[in-house]
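Starting off, we have a lone chain in the form predicted on its own, written out as structure tokens.
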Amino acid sequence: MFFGGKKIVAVDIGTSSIKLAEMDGGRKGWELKKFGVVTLNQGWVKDGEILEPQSVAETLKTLVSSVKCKRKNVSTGIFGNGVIVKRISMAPIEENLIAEAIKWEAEQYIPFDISEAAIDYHIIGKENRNPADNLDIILVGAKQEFVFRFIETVESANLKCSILDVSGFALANCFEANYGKPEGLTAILNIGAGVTNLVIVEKGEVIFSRDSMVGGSTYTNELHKAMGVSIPEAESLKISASVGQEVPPEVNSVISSTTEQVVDEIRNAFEFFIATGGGGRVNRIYVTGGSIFIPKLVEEISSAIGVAFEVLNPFQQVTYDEKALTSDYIQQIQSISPVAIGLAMRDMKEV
């Protein structure tokens, strides 16, 4: 459906919070006009699945009201266990036949019932491709149940779910808007509360996207179990350690051992990329997400992968409305805003 001229609002529904972003784009680039964030109760969203859509919708309504958002057309992103992104190769075929052929190809790669999946695809390097060459395709499969829950949640908040993206792709959009299309392979790692998104891009194309079910809540849960404290107390201890405050020695010990688990998961994602024909070596890792401040986590990931890291700055080129947003606030949201910013860059004309 075509919604020419209508502006969207990005709604990033994560494991522990919802982020909302309004942006305007023009010849001078992108400008952030409004941004808001609200916390979600534990268990409302798990592994990318919205388990309490009505509660999340009510929280989203509150956020929309507090930000004074007037836009109704929403761009949101799915992630986690309910979505699979896979790079595949197909023999040359006429473009009008690809969609039907993809349905047959998808059955080999989608680990859930194909009849219960929503399928989409993107041709890599379409502009420079020789017609005789095989087609390189990014295949996306999502559980329809997950998709319906996102749509239901957004529309229960009196909004319209106009664009459903993949959170990893939105992350890549934000990266490109700020850093362009560097040569070689670049990894972008978004370490959130319950999920870590890994995206690998090459010359502006997403060639790999994978979510690992680890993040800040992994540390909270381990502290909860090891120290016999409540979840809120464990979260408080984790935050204290992350900002350099003094904590009991056992806290640092649990964080250190948990980091080993998290690093192993992320290393496995990189190894999966290599094993599935990714080819080449990643030149640099850009990191973001609310959990990158956990002591030594990013340094341990960089060491395990053998690649230098840099903290992603979503405002390297993207500007913000200085009348509505302060520089202090922008600094506060820098690590949690990239997915929402990437979602806000989607054009309604693409729909």
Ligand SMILES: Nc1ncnc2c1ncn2[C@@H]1O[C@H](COP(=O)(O)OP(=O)(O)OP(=O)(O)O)[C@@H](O)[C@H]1O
Given for the second form:
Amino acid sequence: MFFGGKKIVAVDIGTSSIKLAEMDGGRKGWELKKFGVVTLNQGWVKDGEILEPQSVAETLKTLVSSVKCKRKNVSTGIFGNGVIVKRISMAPIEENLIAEAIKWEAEQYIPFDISEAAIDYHIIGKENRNPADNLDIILVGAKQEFVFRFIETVESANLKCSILDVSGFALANCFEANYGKPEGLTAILNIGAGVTNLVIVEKGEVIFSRDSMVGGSTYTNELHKAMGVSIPEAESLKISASVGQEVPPEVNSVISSTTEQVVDEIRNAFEFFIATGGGGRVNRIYVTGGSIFIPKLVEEISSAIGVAFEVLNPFQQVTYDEKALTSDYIQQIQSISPVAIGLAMRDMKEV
Ligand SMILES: Nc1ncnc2c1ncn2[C@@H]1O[C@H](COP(=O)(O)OP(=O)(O)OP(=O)(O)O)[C@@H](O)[C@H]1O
Ligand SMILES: [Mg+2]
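Let's see the other form, the form predicted together with the named molecule, since the form predicted on its own is already up.
What follows is the entire complex, opening with the chain shown before.
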């Protein structure tokens, strides 16, 4: 096939860093070929919005050259405040009329001006659907301006934005590649720096996705305010406490009060799922993201929701090129790589 040779490079632009991943897929499954991370300055990306596209693009260029990435077709994921994912039900209509109908329907579900929104959708349970049944749809609305900023950033780094995904969907993709399609409902929680993605999957399909504007930066900011230290100092106090080094007692008390705040936000997201018709019980929460190491955070979330947790291992089934990547490195990137890995598994045929 003409496009068959076009390989994807995944670029996950997060609040604290950009992750880049190259994978190869074959009948034997997926293999990670290259991976790289570069730190972003504070304030360049906030709540999923790229505030400094040129600075982020320059940083992305350095990452591309440091990992010697030759691929040009990027798959990236949008997330945060400018993206809304909603499950809606619609009276059955012919497939070729759905897109138009969605445009009309979307207006009432998208909390920002529809004329400035990019809309996409996915039909749930398409395979076993009875044509007379209502259509069960996952609607995605994104602020066009947010989307443009992602494209602009990628293209300013001399790459081509070929696939634009939602980070939560990429997480679900990574989960499925490693754990298949477990019975019942599974939650995936990615606790990053600025944003926590909650995704709920059922039979391999995303049925809910919601981002909360909390994460590791919430802790850093609270330590900064409460202790009168600089942001970098606050960040390093947080990391020290998380790896079990001795820290002033105030650090631990700020961390535990911040945890209450973060747990409340995440509990709200779960409650929103239930309130918006999410039937059934979540069997397990798979946690990932750089902030899962915050002392007791994941345990507190698990007990607040009443569901057991497990750390998501993106290398449960996905393998890696042992000639290029060491097992120590793979261990290090375990909690920050799932979105990039999920994005890297999209292929050009889906464009
Ligand atoms: N050992 C650790 N202990 C505690 N926190 C950590 C540790 N290592 C990294 N972090 C925190 O994890 C966060 C980075 O995680 P991650 O890379 O998943 O976020 P991101 O993708 O940049 O942000 P987001 O997804 O929110 O946009 C930072 O807030 C960082 O301080
Ligand atoms: Mg992230």
